[in-house]
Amino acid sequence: MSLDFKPGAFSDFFRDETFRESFTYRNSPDAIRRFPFPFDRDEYMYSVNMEPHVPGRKGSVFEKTFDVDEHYVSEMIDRAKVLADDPLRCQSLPHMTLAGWDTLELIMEAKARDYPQWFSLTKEGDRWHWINRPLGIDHTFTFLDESTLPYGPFEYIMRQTQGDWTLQDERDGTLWLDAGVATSQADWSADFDIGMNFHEWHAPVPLAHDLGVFDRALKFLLKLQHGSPVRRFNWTMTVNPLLDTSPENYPKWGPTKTTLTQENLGRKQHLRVELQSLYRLPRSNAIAFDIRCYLGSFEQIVTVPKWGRRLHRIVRDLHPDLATYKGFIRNRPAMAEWLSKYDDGAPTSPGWWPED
């Protein structure tokens, strides 16, 4: 059984687009209201910023489990592509197989739960049979045999999912990035990071450090209950919808800095956002990690009159440090000066909602 991606997978509802080379991708209106814009003021500092992993506003990328959008075919064909041309992507340690089954069972219940138009999970002792309709994958196999998979566990399900994963194993009190897949991070290598503990990957975020947030982040991760997940954001700024912005491929997607003008920024500049969200998994213990990628483009963005001011304001007061991190300090001045011309110095009202 092969991963294939069926004639007929894209409706009116997903779209047919690209993340690479032709950059079709664009969000639809619906989309650019659901937008996870990630400041709910107008100042930032890196921070813990957890919360509880619970049903939120309808309609919103909270409202399930595992957000599926309108982007979910043409995101899983990308990262086919990826792990064509670098199988390393996605990386699973031995001792971390039953943290992939345990994954996997997570996430297909979660979608047969919240999206049965798509998606469907028959149990029958451990015979289970799974159904993925956009993607065209209809498939019966045996639940903790690995034979009975094209793929382990982790990845067999990692290439039916959106956002970057890592799966995290406790052990001398702190917790290891064992198992991995990286295909639309924010330049960072999943096949680097294999086997580091928490302050070890972390290492290269400034002032955080400094500030305690990692000590905290791994106390409060430490003390995670199977059943109570939490999540929270993360940001940066890519030119181009490009998901792979990886370390490996740098040389391809680096140099695209350099070619914003204030004519094209608009639709070139995107903020790239991370929902990550946490989970205990419940035989292994590990902590399974669901880094999603979300990319709204300059021009879209600003649709939103409050998101509007308030990202410049963002851009242009934020921490010449955090500013190089996040990758935009060279464009900083020319990104400020487009969206300037959005910002009329009205106040913003709290939280990251657009105004209803």
Contents of the next structure:
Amino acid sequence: MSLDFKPGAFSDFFRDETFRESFTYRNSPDAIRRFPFPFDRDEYMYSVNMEPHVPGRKGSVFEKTFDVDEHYVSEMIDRAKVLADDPLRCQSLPHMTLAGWDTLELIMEAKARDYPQWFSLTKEGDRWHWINRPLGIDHTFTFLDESTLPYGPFEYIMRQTQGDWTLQDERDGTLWLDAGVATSQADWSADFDIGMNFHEWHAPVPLAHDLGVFDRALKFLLKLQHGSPVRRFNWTMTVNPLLDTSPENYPKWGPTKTTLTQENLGRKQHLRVELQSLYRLPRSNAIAFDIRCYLGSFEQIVTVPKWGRRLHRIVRDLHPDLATYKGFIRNRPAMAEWLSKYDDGAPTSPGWWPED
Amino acid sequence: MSGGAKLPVRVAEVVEVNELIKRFRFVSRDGSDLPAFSGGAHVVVEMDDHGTRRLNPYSLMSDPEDRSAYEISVRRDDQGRGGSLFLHRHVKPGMEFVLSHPMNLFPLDNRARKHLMIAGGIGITPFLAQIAQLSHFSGKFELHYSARSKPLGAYMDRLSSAHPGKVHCYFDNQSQQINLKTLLATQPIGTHLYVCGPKGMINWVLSTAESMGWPKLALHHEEFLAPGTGKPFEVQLAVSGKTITVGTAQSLLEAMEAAGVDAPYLCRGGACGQCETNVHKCDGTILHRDHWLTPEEHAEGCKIMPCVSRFEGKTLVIER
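I have the form predicted alone already, so could you send the form predicted together with its partner chain?
All chains and molecules follow, beginning with the one already shown.
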């Protein structure tokens, strides 16, 4: 058994595109309308902005537990390339294997339920039959028996799942990042963070500590219950539709920040949105953290007039420490200048939906 | 999020285990699988006891991989507030209940090289599920289990025959006691210790282990408090704008719920911290019965855990 993809040809839905070199990634017009624009008002500051992760508006990225969109197949091919170059991007400490099985079950059951046209899971006792049609996978394996999979359960399912994930073990009154995969990350490293506890891996974040955000967030998460997942947004800025903005590869992508001009900015500068969701896992009592990345170029974002106005105000007025931490302080004036053409000063309606 | 998502179930079986203990088996009402869970987890069982709403936590004892049913074992407490008596006297197969999703305040540390378990009486129940879970992965464990007498040693025979050499039983009426110091002195490095049973036993095991130099992070215990009874008292709820009276056999949390106030909770046993509530004004004495707040917080009197704690005095105003 191997996990070589045999994508059954990119269909009308799944786009054949790249997140590197040629950068052919684009959102279709439909995908722009459903883009998870993360700002529900014209200003931004950190908060524990958690809400229940329940099915949301039809057609939105909240409709299903795990959003499988037009970029799925190409993202998985990109992940396989990153892992081939650097296997340490996916790690699981020995005591996290059970949490890996929990994660595999969570994803397989949800996708088979929500996307029966693409995914199928049938069980005969411990023998599970999994079909992933977009990636051309048809496997039978024994649940909880690692020897029947080509990778450990965590890496196996992560190679078929959009988003970076971490698995947190709960012990000693805190959470420990004891497994993770990061190939579409906003400049953090699973290899660097593995084994750290909640306050350790959040240590570099500015301002939020003084606001008490992390103490409150940890207290909240320790009470997270199975069956009641939660979600929040985070966001940053990325030049080019590059998924793998890793610290390991900073020398390759960092300098691209110096290439922006007023002429190319709309095409190259991307708003990078993370739809983060958290799940208490049943067998391991661990917490799974899904950081799903969506990229939208400025020129595509401003096709929604409300978003163009609001993004301009957010970028222009953001606290300088946050612009620095998010890595765009040097380009902020250029970004604000470009966006100002799409802000006529009209008021914006509350909430993030495009049409309201 | 008072209680979170719920599981609608039906009683499939009631078994008298011995003169004090009954076992209840719950299946989902629509026949679907229940969620798997982690050994040591409990569920909150919602009961309608002839008009009185009771929500009591019980450890799950069945195999966490058996998704066809959940089992709990309940010891009858003739002096308690009535939850166990209701279950023992009135609950029959076919009756419908609502359970919380499982939650775990007594999890195994999966890094442990060996799990050393010490159980007293009905404290055996979380270990039954943990042992079943460990057995799926050939996890190393050793159980020392005390009961008042042989007939009251629930599940001893089942455990001993399934895990020969790993289960050690002790009976109070034969004056048998765990040789704790020797046991703790002879464990391999990387062993984690778990204890569940009466308060006195928990204190004895933990203090002995600490005095012998065991690292605190390797010591785990579970002690569920029943809310306990007491004198009635009056409480003002500042946010809801209500004044309620807490009855003798009622907890403050239950009295709030009965008054239609949706207060947060998870364990209802003074352990998880979910129902922690700020005290606005206290003219009297808060009878703290939880083990969530620190001794300093108990002394300050600025917070109260409504699931187990009570009040005596003139005025209590809380933020709820």
